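This document opens with one chain alone, in structure tokens, the form predicted on its own.
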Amino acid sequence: MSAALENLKADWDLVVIGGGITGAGIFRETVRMGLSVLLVEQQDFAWGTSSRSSKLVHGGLRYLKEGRIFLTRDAVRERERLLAEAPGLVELLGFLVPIYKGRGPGKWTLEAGLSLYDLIAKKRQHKYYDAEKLAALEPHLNQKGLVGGFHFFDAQVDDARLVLRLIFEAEAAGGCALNYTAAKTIHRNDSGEVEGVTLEDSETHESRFVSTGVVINATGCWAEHFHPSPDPKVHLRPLRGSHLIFSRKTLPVGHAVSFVHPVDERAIFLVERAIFLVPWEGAVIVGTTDLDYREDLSREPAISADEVNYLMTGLQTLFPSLDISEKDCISAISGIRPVLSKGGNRSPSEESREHVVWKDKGLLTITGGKLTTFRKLAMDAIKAAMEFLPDTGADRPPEPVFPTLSELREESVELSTEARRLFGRYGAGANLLISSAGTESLKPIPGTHTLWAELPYAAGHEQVRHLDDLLLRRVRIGLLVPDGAREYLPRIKKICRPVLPWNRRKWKREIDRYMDIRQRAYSLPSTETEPERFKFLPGWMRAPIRRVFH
């Protein structure tokens, strides 16, 4: 039996089955009430969504066009929050609208938009800039029927590094998470009541029976895998949304960008919505999509051709003047959101991203919501779950979620900006990081923000089991460089290996697994043939559908 399930306590107060944001934040909470909690992942840990997001950290201004206030409410108010308490992890980030004649919603239609989101946020942080102003400072912008913008700011967040750090910090503070650990069965007594939970390592397929009165249920997508939703009428909608990512040099953008997709939604399967350009360690992000996804879920999403095409067109639209292509494309990301429908005929993007929790008798599942407010997420489960928790003595747990940066950091380690996103990143950790390191050691990776520091630091201390784990979410440079910074793999190997004791044998089969889920998952698809989906539009809408507005 492996180690870490042989080691494994037998009993436990709870336990959180998922690990990516919502149960993270599950878990760092109720470690914070003294209780005894384990945390169990069946893939690595941030291994789906919440690794493959837009990186935003945001309100969501077209949920004030839903009518949704409260949930913009709830996501302004917990923006704000991780902004005060984890610098160097979420930072604020300036946005841009360009405003086009006869394309997407006007100018008051923003202002009064911005206006609420600045009321709900207590501070006014949007401003209007007429074409001139707003090409100057987006000189690349097309120019054509260009009457003006807005400015605003949201935040960002490196979303796996959010999920990571939830979890260790957690662990530090007396919680143990396994990540290839799958629940595969939920026990429950004669009365019907959970009483523990049969765990299997996902690799060697080795098992141990763990007892517990509760479990709460946060593994998104499947969620209903566990818990069948208990409404006939609404069930998960899988939706898959997908990025792009270019290097600043092909894609030299200084502000986030927002715009309206130019492609009419009654001509083209996925519906008019929102596009962002987001800078994000040293690349660019462009996303995102909004797709039903129908595939098997054990499965790493990709992109799909059609979807490259849609993302291209608005891209090549707005900026016309780069003659950017997919040549020019370093990697795309895929996420399934787990989305609550009624059913019908609503469109993905109109359905509500807020979230539910369903409870039976000690199983508890929390489904929906956003990454912004996960904490929200957490607490209105837990609040759940309280009736079948021991008494612990404690109050709601204390704010801030995260310490602050002075209680972290030891009187050695300077605050410089590299040190702040260190700390935003590893908190406490990041103490060890930067005193073990070497002068060069401590320098960005050619492309990126990362520091070849980092890479050492989280194979030796962050439950690194494979290759990807390490390059695809303790850090992103798989993300980031060509080609899967294949080039750098030898040094990556020399750097991490007294803290990856893998033979030459090892080394080469995690090499080989890694470049395959690079090259799978986190790829452009052939473009040898024109997507089937698009070959019912006319011809003046295909390759390029941008020519129609140049």
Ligand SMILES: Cc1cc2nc3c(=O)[nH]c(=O)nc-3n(C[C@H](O)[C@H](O)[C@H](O)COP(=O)(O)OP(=O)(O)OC[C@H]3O[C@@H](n4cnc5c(N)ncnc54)[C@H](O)[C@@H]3O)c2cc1C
Second form
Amino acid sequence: MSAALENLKADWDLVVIGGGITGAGIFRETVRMGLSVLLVEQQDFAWGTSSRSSKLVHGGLRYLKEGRIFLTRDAVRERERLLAEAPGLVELLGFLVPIYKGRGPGKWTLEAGLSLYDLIAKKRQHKYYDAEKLAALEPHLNQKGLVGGFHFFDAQVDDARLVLRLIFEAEAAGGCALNYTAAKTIHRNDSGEVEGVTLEDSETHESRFVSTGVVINATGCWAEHFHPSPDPKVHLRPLRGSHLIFSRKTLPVGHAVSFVHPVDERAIFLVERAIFLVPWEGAVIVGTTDLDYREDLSREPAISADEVNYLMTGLQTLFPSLDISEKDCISAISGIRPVLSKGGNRSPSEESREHVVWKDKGLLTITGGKLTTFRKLAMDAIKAAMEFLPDTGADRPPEPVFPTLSELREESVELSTEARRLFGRYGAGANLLISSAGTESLKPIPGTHTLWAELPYAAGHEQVRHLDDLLLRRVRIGLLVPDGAREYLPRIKKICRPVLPWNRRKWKREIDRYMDIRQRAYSLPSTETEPERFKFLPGWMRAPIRRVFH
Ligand SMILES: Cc1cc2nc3c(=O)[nH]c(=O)nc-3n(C[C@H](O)[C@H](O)[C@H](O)COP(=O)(O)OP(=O)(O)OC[C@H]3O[C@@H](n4cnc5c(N)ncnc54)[C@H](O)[C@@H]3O)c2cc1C
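Which structure goes with the form predicted together with this ligand, now that we have seen the form predicted on its own?
Now the complete complex, all chains and molecules, led by this one.
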């Protein structure tokens, strides 16, 4: 049994199951209220959907179109709050929406939506440009049929780092979080009240019981495993969304761009869908898709050949002069949306992104929702749990969630752009990260914004059990550098060896495990089985043919 599980305190006010953004938000807020809280995650923190999102902190313009105005209102408010509270982690992002003749929403529909968006944020942030000015802003945009377009603002985040910052700040304030620890059984007494949870180390399978009167089930797509939906008409419908990642050299864009996919994919998606590309951490993310997912949730999801074709077709049509192909792609990410469905014939993109809270005595379940609105989800779950929790004198956590930059910083640390980024990602840990780094290690890893010094800091202080924890979630270079940063592995081993107690054989096993995960879940699928005679067709036409042959 891991020492952490063995030495664990026997009694807790609250156990939170799930170390994604929903669980992390609840954990942070309940610790701030003075409760004794244990969080358990069966894999690594943020291993699930919360490291595989589009990394946007956004109001969701399309929800306005669907009439879900309260969802947009909450998300815009949360975006503004996070921009103010977490600089260096959540940053403003300029978006362009080009308008093409005869395709997608027109100028006045967009003007109405963006005005409403601004009204909610209480600031006017959008602007219309004619075709010439838009082309000057993004010179590689397809000019054919371009009428003009809008510029507006949303925000972006490193999703896994947001989860990690919440978890580690809650730990520093007295909470306890264990990764690679699964909740197996929730125990109840004869009256049905929650009494405790059996936990299991996910790798050694050794288990132990902890007692608690309250469990919050924040397991996203897994939520119905512990708590079947109380409404027989509403169930979780796991939906896969995938992204491609390119280098900034291949895709030299200065803005995020959102556009309606050029090919009528109604056969696949049933509705006209917008896709986007977003500059992120020195690379560019292109996404996303929305498809039913019926595979095993315990395996890392991976992009399919159809999704690659769909995203490539969109990209090639928007930027024809760049001559981009699948071969330029550095990596791919797929995540599973925990979406609540009322059944019927709704297409995936038409399903609501709202969240639910289910209550069954001391077991509270919260699922659905967005990364952006994590605090709203946390507050709703806490409100429902209040009657079962001990009274700490605080009925809600104080504002703000994150300490301010001046509270985090030790005097000596100068606030350059890089330092701001580090404080955003590591909170107060950035002081130590910076002060213990040599000049060379404060340089970025080529093609990314990640500094070499982040690796030994995270390896030594952030509960890294496996190399993939370090390269895919503590830092993201496994996604941002070609071939999973294989060429840097000898240097990574050299600088992390002093803080990771692994012998030579363990290092080899960790590298093999990481490269295997990287290949299976973060790379493009092989297209070798495709019949040679169809290769002359454009990608979107090959997709249905491929389905027949597979
Ligand atoms: C493709 C895609 C793009 C998205 N883009 C955005 C975006 O740009 N902006 C935005 O706001 N939202 C976005 N979302 C939505 C957002 O990512 C999700 O709503 C959010 O990450 C869900 O978080 P969660 O904590 O509920 O679930 P998860 O992150 O999946 O966390 C649940 C965790 O519970 C763990 N768990 C399960 N069972 C157990 C157990 N028995 N014991 C212990 N642990 C357990 C799992 O391992 C998992 O890590 C996107 C989603 C997808 C799929």
